[in-house]
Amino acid sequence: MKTIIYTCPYVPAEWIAAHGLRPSRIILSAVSSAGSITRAEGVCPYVRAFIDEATTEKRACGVVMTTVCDQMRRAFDILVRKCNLPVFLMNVPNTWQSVAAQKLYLDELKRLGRFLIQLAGKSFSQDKLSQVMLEYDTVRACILAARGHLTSRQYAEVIAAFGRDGPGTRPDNAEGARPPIAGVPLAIVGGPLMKQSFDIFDIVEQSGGRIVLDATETGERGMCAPFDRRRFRDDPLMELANAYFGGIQDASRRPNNELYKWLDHELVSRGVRGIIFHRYLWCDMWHAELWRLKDWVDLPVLDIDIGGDNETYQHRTPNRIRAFLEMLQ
């Protein structure tokens, strides 16, 4: 089966798999400047990573990607010229509160539809998508109450499986599960993570805390809203884009009030003491988020920053975090 790959939420999967293609929503590998075919002032380690990626990917048929990122829409035009994949760039509007950025939405899926039979891809029926849609949602209910059987790195890992397997990866599937370590309850909060990322999640777990959230675009935060079963049987479609249009809660959406409601339910409801913010050097969206998240929290927020230096997280993170908990015990 031809495999599309993507990183951004706002693409639904089931969209993918119902034309009869592979969805892949990729976890990134970082990269340094002297690798990349991208000049590293001023880019994004995670775009940086992105492209390089997909000018590399050997299985793939095709690539996705959308506009939720200033920088991310930029790549685009560099992978055009760069990629040997055909490469579809879907319009997401930062607006969402109107009927007509519902309809663009729904508009641009019906577009990808197109370039998904371009590429070998099979026109279908509702009933073939409701299926797909259950099928997915059956899988992504189960990864969700399973959260308090895993600890916080395997449960991030089983997000990230879910995402690039599709519903072939259960949580009972995760080899190793082991109950969760007792420790100050953290969340942390930003943009995607890449591999090398996911070493906070023990360093966490080592200097006596545990995340309990993870409110980052590769974790929780960025997993469409529930179906709703009695409706997505009449009009899957529609279902489809209010899960994920409607129910993925994201920085860059104007206004992004409803990011920080789900937040405030969130970090109440399993008792967060204190908030990692994780975000990538040259990424404005989510630096302007820091100032407003420290204003608006009533709790401790500690900054990592990441220039893609491998070293050097290596080297800095952990003694933060240390030092961050330390303060919390």
The other form holds:
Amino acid sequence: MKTIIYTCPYVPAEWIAAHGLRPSRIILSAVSSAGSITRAEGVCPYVRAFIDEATTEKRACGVVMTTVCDQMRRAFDILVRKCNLPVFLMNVPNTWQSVAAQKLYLDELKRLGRFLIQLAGKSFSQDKLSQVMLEYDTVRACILAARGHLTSRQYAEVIAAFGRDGPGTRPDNAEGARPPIAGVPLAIVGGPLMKQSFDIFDIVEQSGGRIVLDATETGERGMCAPFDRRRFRDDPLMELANAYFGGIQDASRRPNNELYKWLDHELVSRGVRGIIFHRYLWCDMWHAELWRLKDWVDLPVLDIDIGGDNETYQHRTPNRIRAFLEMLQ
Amino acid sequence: MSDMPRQITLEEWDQRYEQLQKAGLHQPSYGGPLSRHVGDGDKRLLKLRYDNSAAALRLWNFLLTEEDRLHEARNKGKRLVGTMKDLGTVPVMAYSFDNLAAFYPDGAWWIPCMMELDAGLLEIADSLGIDESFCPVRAMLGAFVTGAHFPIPELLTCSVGATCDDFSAIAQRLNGLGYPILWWEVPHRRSGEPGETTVKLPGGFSAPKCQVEFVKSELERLKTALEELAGQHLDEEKLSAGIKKANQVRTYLAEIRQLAFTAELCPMPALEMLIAEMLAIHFCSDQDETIEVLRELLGEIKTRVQAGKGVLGADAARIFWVNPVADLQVMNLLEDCGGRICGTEYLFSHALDTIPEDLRPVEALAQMVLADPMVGSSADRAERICADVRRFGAEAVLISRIPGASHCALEGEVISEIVQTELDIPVLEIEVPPVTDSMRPTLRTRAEALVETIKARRKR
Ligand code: SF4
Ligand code: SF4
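Form predicted alone done; form predicted together with the partner chain now:
Shown next: the complete complex, the earlier chain at its head.
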């Protein structure tokens, strides 16, 4: 089956799958140099890694990007010139409260659908969409329910694998599932993680903590809301749009107060005692939230700024996490 | 002192001012010697060089008294609107009301330069977590906190969507500090797809009709908010009159640009041209006076061109400038190095295009929003740059990167490639922070190298 690669949580995997294509929400690998662009300075390492991945990707038949942040929007300009695959830029509004913004998102899904039909070579059916949504929703619920039975890294990896490989991934398939260990409960909050950042879960555990809330884009925060089974039978596409556009809270939304409401609920219900704030150098969206979060939350916040280089991953980040946990214990 | 056009220092302007006064200079209420603004803390003025015309004096005085005008407007009972990020559209709507005055808090961008970092605005931004990895517009946060550079407006609007991350993030930080903001969405301009109706936009880009319709609905939302603030209804007639007035500004600017960029001898220096162009987006808080200021400037330029007089040598290298500079002194520097500006794209070319008067007014404004070069792809922007380079006969393109700006990191690559492929002219990228003093030798060397390259190519 032909594969479509993407990273943005506002791209519904179900929509791609319903068009007979294989959605793969990829987890990127950091590139330490400028990679496929002429200069790295000023470019978010995640964007750099995305450009690199899309330009070297061999198995996919198309790339989907969104306008959620300006750097990704500009990365699209680079990819249409450098990437051999067809690339689609989906307009995801930053505002969300108006009916017009919600309709724009829905219209963009339909436009994405036309792009997918061209790639798949066949049209899609509403029944197929309902069936795919049901399948994804079931596995998603299963994954969420498994949180208490997996280590935080396993849990994060199951979510990532679900995005990358689809509903074939079930938590009971997680390799060597082991029960979570006790430790100072922490949350990790921020944009998407790259492969190298998954080590953070282990570092936290080795240092006497445990991530009980993965509020990164690649974690729970980037998962859509559960579908309303009654509503989706009548109008699956509308329900899909509601669950994604209305259900995922992000720093890029204007205003983004719903992100804080969501965080408030999750931090309290999971007894979080400290926050690891994960952001990339040159990412304005998340960087600007750091101090707001610090002002807002009554918990210690550790700022981990990722430059995408090995030094950050191998030395600076582990040392800082260890020191943070020492302080909390 | 002769009346020959030339660039003079602030000190020289004081003498020139006395001379002009003796000769019966007529000045508006905000007139006076330029050097008095240094007392307000605008120390950078001491290091700039200015055009020596009375028209330039009026332009500078107009620019440097905006804050007073805003306070005066409020004292007279006008309500203030801070129109953030969208460049050139919401003010047209706001000035269609007789009891609203609009301004761009974004203009705080230049305060660190003008006050040579003394205002402490960047430090305040730092303390709020908005450090130098953001564009200099972060000074706006400090200006809100101190309340010292503009009155806090009754209504704040901010366009988001297809905008830079810097502004969007900073405005959200401001919102988080308790300033309510009316957010409105501008979608990324895309090409029409097969079967879609497209609209040709002012300036040459096109967009699908559905995007124009979407922006129209957003502008209607803004119009309602402005009506509530003004306590007045904005009917089509009033808005059309507002558009006409904005077009008067744009028409003068089009003539000014055409003459200044194409005349054999450069009739007006780059710095004054930059300030004049900026009037198109914010009217410096007085639309009527903007028209008068530009009328006088155009008159001066016409006189000089007709007399074959200019401020720079005839062999000055003709350079097209992309992006505004955070340090105004760099415009002087380019001229010192033997260059002259022949075309600009300061992020708001669309605000220099005439707003269609044969459409319903909200539709016309929606088209202008989508005509913004920053709302679409960098390739679109590059195409517009190429078209203007041809139109003004520039010999090179200089892209001045804005430190921290989310668009600058990647767009330069695309613009350079397209310009070089289509026009085969040199492209130089430099980065300009708010105060360039410490890097002046490097900037000078790079600008001189560009000028030399241009001159060497002439001999080919
Ligand atoms: S991490 Fe930030 S800058 Fe990078 S892609 Fe995500 S939102 Fe954009
Ligand atoms: S200069 Fe660029 S980054 Fe800064 S506010 Fe303007 S558009 Fe945004």
